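Starting off, we have a lone chain in the form predicted on its own, written out as C-alpha cells.
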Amino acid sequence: MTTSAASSEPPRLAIIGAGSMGSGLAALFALRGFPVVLVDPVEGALARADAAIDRQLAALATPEQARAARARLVPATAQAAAAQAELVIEAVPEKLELKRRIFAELDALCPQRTVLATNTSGLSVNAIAVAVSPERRKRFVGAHFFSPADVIPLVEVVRGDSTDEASSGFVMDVLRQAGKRPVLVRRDIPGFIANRIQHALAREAISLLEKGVASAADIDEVVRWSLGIRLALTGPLEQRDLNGIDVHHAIASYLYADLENRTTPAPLMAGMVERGEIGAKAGQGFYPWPAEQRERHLADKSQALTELAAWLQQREAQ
C-alpha cells in the first residue's frame, strides 16, 4: 500500500492549505526530514506562509537545520503537485463543501496507494470521505492536530467507517517519526476526544460565570492551579483510580444532577458573539485584549507550551 514510515526514506508528504496550521505542519515535517510540498492556490497565501515558516524554523532549529528543512519544502499553487505524495494532509478552513471538493480532486489526482487525511477539528470524517471513491475510503483518515501544530505533541487519528488498519497505522507511524504523540480514535464521533472534554469543561466554566459564582479570572485560576497542573501529569481516568472510584461515585451521585447540561450555547456566550466580543482576535472576550498585550501574551504562551511539552516528554523518557 504505502511506503513504511519506519523505512530508511521518509515518505513524501503534501500539505493542502498554507494558513497557520498548514505552514506549521510544513515546517514541522520538513524539519523532521520529510520531503514536503505545501499547496495553496490563493494569491499571497504562500508568501505569508513563507514568512511564518521562517519564524517557526528560527525558533525550533539551528540555521543549518533550518536551511536543510527549507531544501525539503517545495511551495506549489496547483493541487497536481500533491500527486506523488504518499500522505496528503488537508489543512483548509472548516467548510464541509470546500473539503469535499479538495478531496474529490485529490482522489482523481493521486495513486490508489496514497493515504488522504483531513485535519478537521469537528466535522465528521465520514461526511468528508463521501467525496472520494469507496476504495479510497479505506485510505482516508482524520488527523486532528492542535494549534500551534509545531508545539502541541498530540494528534488524534480518527478512523472513518471504511478506514483500514493499515492506513491508520501508517499515519500513526508517520506522526511518531515526526515526534508527535498520536492516539487512535476508533469511532468517528462529533468532536472526537479532546474537543468533547474541552467543551464539557468550558460549558461548566461559562455557566459558573453566568450564575455569578465567581469572576472569569478566579474560575481560570481554579482550573489552572488545581485541575490544570494535575492534568499535565495525570489524565482524568487515571486520577479517578488514584482518588478512588468509590469516592468519585459518591460525589457523582449528588453532583451530576447539578452540573450544567444545556444542549445549546449559553446566552452569555451568544450575546458576546452578537456584540463581536469574540476573544483575543477582536480585542475583547471574557478579558480585554489590547493588541500589544495580545501579541506578547500569545508569544509567551507558545514559548511556555514548548518548554512544558519538552519537560513532560523528557520526564516521561527517564
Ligand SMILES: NC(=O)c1ccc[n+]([C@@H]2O[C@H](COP(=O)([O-])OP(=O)(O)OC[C@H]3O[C@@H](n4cnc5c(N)ncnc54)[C@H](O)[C@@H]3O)[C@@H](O)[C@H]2O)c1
The other form holds:
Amino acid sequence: MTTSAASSEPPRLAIIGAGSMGSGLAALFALRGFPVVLVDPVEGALARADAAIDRQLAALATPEQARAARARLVPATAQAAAAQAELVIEAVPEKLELKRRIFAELDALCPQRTVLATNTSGLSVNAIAVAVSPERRKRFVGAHFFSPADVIPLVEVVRGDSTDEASSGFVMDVLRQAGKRPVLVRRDIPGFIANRIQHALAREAISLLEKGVASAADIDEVVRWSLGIRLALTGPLEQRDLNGIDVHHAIASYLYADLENRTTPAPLMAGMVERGEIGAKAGQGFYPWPAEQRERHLADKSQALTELAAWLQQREAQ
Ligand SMILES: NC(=O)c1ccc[n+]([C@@H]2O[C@H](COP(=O)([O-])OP(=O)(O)OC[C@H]3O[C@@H](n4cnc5c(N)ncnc54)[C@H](O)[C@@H]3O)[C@@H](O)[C@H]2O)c1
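Complement to the form predicted on its own: the form predicted together with the named molecule:
Up next: the whole complex, starting with the chain shown before.
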C-alpha cells in the first residue's frame, strides 16, 4: 500500500478512457497538482479529449495554471503507460466485459501496491473485481464521480466485499487532496446511493408526465423551485428532522401505496429510446434541443454549477 497521499507529494495517477468523464478527471487532477497519464487507444479519442481539456482548463484556471496542469498531463495510447501509477481510475464505456478485460491487463501490468478504481455508474464493483487476483481485490474500489467530473464535488467511494480499509482510505485521501468530497459506501449495492435516489425521483417524475398530471416543464419547475433549491442545503434525512418525522410518517402511511413502483422502465421512456429521442445529444428528449441552444445551455449550466458549488463550499467553511 502506497502512503504518498498522506505526504505532500501527490501520487501518480492513471486515467483509463479519455471520454467525457476521463477527460474531466484528467483536467481536474492535473490542475490539483497530480501527475496524470491519460490512456485511450481508440482512434481520435485523445485528440477529442485534448480539446475538451483545453476548454475545461480555460474555464477553471488562469492561463498560467492551465499551462502547469498541461505539463503534468501525459496522453498515451498503450495501457502499459499506467504501470507507474499509484492509483488507476478506469472510465471506459459501461460494459462489464470491457471493464473486466482492462482490469485483468492492469492487474498484470501494475505492481501489487497499486490501487485500482472503477468509475462505473452502477455495475457491481464485485462483479468487475473478479477479473483481478484475490490479492488485488483488496486494493480494488469503486470511485463513482458525477458529471461534469471537474465540477461536482461528491464522489462515492464503494467498497467491494474484499476491499481493505487502507485502500478505500487511500482513495478518499487522494480525492480530498484533489478538492473532492468523498463519501464511503460501505457495501456494493446496485446504483450505490445517488443513483438509487436519482432513479426513484425520475421514475415518479416520468410517471407523472405519463399520467398527464402536468407538463415536463411544470414538473421540472416544481422540483427545481421546491425540493431542488432546498436539497442544495439540506439532505433528505435532515429535512425529515426539520419537517417532523411524525408528519412524514403520517403522509407516508397513505401516499406510498399510490407512488410509482414499476420494476421496468416506463413505456414512455422506452418509446423515446426507440425513436432516438434520447435527449440533448440527439436534439430531442423531453424538450427540443436545437444545436446552438444546446451548446449555450451546456456552457451556461456548467458555469452556474461551478459557481454554485464554490458558493456552497465557501458558505459551509465560514
Ligand atoms: N457520463 C456520465 O455522466 C458518467 C457519470 C458517472 C460515471 N460514468 C461512468 O464513467 C464511465 C465512462 O463514461 P463516459 O461518459 O466518460 O463515456 P465515454 O463514452 O464518453 O468515454 C469512454 C472512453 O473510453 C474509451 N475507451 C474505449 N475502449 C477503451 C479501452 N480499451 N481502453 C481505454 N479507453 C477505452 C473511449 O475511446 C472513450 O474515449 C462509464 O462507466 C460510465 O458509466 C459516466
